[in-house]
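This document opens with one chain alone, in structure tokens, the form predicted on its own.
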Amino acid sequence: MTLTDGGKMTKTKIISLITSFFFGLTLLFQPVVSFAMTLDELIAAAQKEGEVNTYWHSSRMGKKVAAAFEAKYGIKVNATKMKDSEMTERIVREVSSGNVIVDLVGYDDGPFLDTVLTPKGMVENYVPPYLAKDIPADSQKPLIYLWQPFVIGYNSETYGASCPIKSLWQLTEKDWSGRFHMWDPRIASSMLQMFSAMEDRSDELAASYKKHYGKDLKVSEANAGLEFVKRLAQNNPVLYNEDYEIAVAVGTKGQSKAPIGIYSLGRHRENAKKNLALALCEVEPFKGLNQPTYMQIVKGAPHPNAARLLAYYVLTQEGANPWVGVVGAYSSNSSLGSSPDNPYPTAEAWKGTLLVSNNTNVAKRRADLMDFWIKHSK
């Protein structure tokens, strides 16, 4: 470095160095797309990239959204349906190796997202600024794009207009031994999320017991939530890998003692397709679990602008319709409509009757809850 005036740099050189330094910082930290970018600018930037790669929890991204998005914007969507476990492995491996293939993911495992992927900087949370005012704050970080209720359901041909139980606690009674059908908690993380949420709201379970039976609940576990899980496990529930099978077992017509089950609300579509008789149990204190699905951009995404545009599109009515246009799901965008066949018009209208798990609590309790279930299962 050339120095003058007794070892001091000249004013011109200082200015030049400062300018170069800040220009370098600008290049280093410049975001792929500014949050101040207009939608038209984002569309143009995305179209230059030409394609976007997704790993998604649902086949509807590839079967329905991809073609509509390409027709609208001229951008190809390469969509791969994956289970959470495989998606997690792919994200971690790609980001860790620096060889990132995927751009945008639709991901169900909130506990792993909140406790591993986000803290390690493996994903970017992007809330489209053009829609942010319509997305509730508690659905923005991390961004939830879809709510899918898992509900307690019964056979309306067998039992008529009313569910044969009024309280969840009845599922632990002898009369319903072997007649409650559910996902296997050893396979379906959603059941462990439900158990964790029951712990969080155990006071309501205890109050519901007293309301139904007229006496206080005798608890031998740490809380009423665990007490319910233990009694349910001991009452011989029938376990499944897929909820389609649960829906068929519950809803098939011609049964004299049809079981009750928990399955995704979207299975009510099978009433018309498969001639089933599924109906929602208006049971206390909870009608089921509201399962969120998250949408995240993966760190180092090769097509980040196209990923942002697709994230925006999926939160519009057109992009959300493959899910919310039929019974079973609600967009986190509160301005969008949902299927008239849903029991309630919006996710908010369920008013706390669906359990929602806390991701941090589930991450802490998942292994213990699994062991607890296995211990008490017959």
Partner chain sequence: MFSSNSTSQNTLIVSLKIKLSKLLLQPTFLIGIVLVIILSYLVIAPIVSIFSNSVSLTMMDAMLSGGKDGEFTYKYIDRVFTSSISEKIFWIPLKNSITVSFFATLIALTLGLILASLVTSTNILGRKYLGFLLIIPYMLPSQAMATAWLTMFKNRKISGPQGMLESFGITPPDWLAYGPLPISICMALSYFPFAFLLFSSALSKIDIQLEEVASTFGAKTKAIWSKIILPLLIPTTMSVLLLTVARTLGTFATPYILGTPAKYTLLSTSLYSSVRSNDSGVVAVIAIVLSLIGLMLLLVDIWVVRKWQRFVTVGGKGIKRQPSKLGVFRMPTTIFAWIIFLIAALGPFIVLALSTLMREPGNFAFSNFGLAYWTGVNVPGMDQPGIFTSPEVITALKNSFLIAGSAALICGILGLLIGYAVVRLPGTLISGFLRQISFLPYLMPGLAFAAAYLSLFAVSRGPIPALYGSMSLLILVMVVTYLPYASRSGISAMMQVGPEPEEAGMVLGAGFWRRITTILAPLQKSALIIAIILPFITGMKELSLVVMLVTPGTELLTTQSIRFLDFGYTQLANATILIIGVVVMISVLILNRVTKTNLASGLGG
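Would you mind giving the form predicted in complex with the partner chain, to go alongside the form predicted on its own above?
The next block holds one chain only.
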């Protein structure tokens, strides 16, 4: 499309140029147009797509939300529960093969999202404009939809009203060898996020050691956080793919030497239904990790509007209820309440006793932390 075609520009050429300019312009504004849809327009567009595929960190998407969403909008939700390492693999594979199956992901690996998926344009950050004012700015980019405390828990039938350990360092004692149950850090990035956050707050770990044992911690690694990770790895923890199993191992009744474990606080809701005796361990200096879960639309999603509608839905009271209506989770939508069964009404009320990782630090350290863990685990 050269303008200097023989020095002369024909009328048709000019017209075609103008048309293609406007055509390009409309292409350019396409996404903006869809962002500016009203909720009703979004619902209509989503219903036209008919279904939406999700990979989710929690089975409640498939078990609860899917049915309610379909009943309300007539849109089918195909939900697969998946650990984040697998989700990462799939998102990258699908986007780079051009064969995108998934639309919306509920994803725990913030560091990977921040350093790879977002910069490479493999996901689209969609903050439902209808709710934006209720979502704190620091949870919007990328969008966090849920905060889930992963807590240290114990068996209240075996040990009564108070946790058998007072300091996290006791988990590295011989007495608890083979009796701490946790996720496999090779599979769940949350554990690496926890290790990284421990490095960030090394001083508190060292102080807690001094308070408990009355002497200074001998640090042979770069910092007290790493020292803890090393000693924990050497103390033979039992590793799992799923925290359901951790909760069952810890909470099953009738044990004389019940283990301690880290699992999502939400497991406490199953105490009655599955006859477990799980209780929160009031341990110093940290009671666990506050895990943000991100919600992103995958680039090239086959059902983008249905994905947007579902993203909106799980940020409303009705859609968030499977998580926030029971113990163990806080919505990033500050206008939604949380279950009275939670030990604290909001994430802030835990007052720093939950670790929160810094995505940049985790991204920088994760490979080394992983190798460090593998090297020291028995």
